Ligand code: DGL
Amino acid sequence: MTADQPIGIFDSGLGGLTVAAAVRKLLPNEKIIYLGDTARVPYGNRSPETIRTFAGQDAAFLISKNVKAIVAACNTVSATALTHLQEQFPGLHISGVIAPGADAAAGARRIAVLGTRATINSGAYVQALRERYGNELEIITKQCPLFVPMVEEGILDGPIAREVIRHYLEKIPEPDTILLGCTHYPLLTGAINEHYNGKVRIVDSADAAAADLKKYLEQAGLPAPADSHGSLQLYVSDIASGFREQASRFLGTEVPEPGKVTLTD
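In the form predicted together with the named molecule, let's see this chain only.
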């Protein structure tokens, strides 16, 4: 590996751009190659076997682009396929977003973890939180399968968003911390905050995942040289209408022209 190779980031779709945005901010000299498997999103309702197959294809594509490290910017993949990816591609640093998400929750006493079906069913967050904070921490988990399509439709506030959020959250005990266990959900922070009248702390894994990557690059002697120009190259497996608008919502800025790829073994 050499310092001037790019970093690979992938997600089932465009939600991982929230992590790419955090990486860009923290590591402005890095070249980033982002892959969104937009043809097959969402992964969250699929079986662990299928998610592992898709994740392996996503990682193989990034490896073909000569990346020096990969971030699986998808909680669903991180929860069900990270160990498999690390075994499938030994010698390459592949990190996920569950451990950084659990780190970001420090200080919580009663936490509600929101995620896709696959993420919540995997138990990965409960395990990561217990490892860090022991049995003192009260953990509530909630599958919120409508959040991903809602965010993809750009429904981030207003009556529909309020109603869907109420549907999922009104029956759970009020936590002091909400952990957004899906890289799509940070776009709902405002509406979730409104649901709790600003009384609940809302955390996600984007900044912590970027910090985690920075630490690895420094330890491995791989940060991009200070005079190198950072960049973002975007690849997707499908370009549907409304793509640009949707992608720029996640990235928080204009998106570059995407390349279209076919993902196979």
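If the one shown is the form predicted together with the named molecule, what is the structure of the form predicted on its own?
A lone chain is what you will see next.
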């Protein structure tokens, strides 16, 4: 591996662009190649075998682009297929979003993990938190299935967002820390913070994954040179109506023209 190689990031769709945005902010000199498997999104309702197959195809595509590290910016892949990917592609650093998110929750006493049904049902965040902090940490998990379509429709604040957030969060004991266990959810940080009147710490697994990647690159001697110009290449397996608007929402800026790819073994 060399420092001037790009970083690969993939997700089943576009939500992982929040991770790409966090990486760009933290590592502005890096070249990033992002793959969204938009033709087969979501992965959460697939069998573990199918998820591992799809994730392997995603990683293989990024490896064909000569990346120096890969971030699986997908909670479903992180919960179901990360170990498989690391075994399938030894010698390449492949990280996810669950372990970094759990690491970033240090100091919590009562934590609420918000996620999709698939992620919460996997138990991956609970396992990661228990491994780090034992049984003294009180963990609340909450499935918030309406958050994803709400974000994809651009409903990030206002009365509808407040009502949906209230619907889910008023039913759980008030935590001191919220862990956002879905790459869509960072776009709702402001509305969730408003619900708790700013009294709850919010841990963004996208920011945590970017920090984890930065730590790895520094330890491996692979950060991009300081005079490098950061860039983003975007690839998807399908381009749906409204794609550019939705992708720009996740990335926080205009997106480059995407390349369309067919993913196979």
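Remember, it's a predicted structure, so these values are computed and weren't measured experimentally. Throughout, rigid core stands for the largest set of C-alpha atoms superposing within 1.5 Å between the two forms. Residue numbers count along the first chain shown, from 1.
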(request) Kindly say which of Ile32, Ala118, Ile98, Phe54 is at the hinge when the rigid parts are compared between the two forms? (result) Ile98
(request) Measure the rotation of the smaller rigid part relative to the larger between the two forms and give it in whole degrees. (result) 13
(request) Look at the Cα of Gln143 between the two forms with the rigid core superposed and state its shift in Å. (result) 3.5
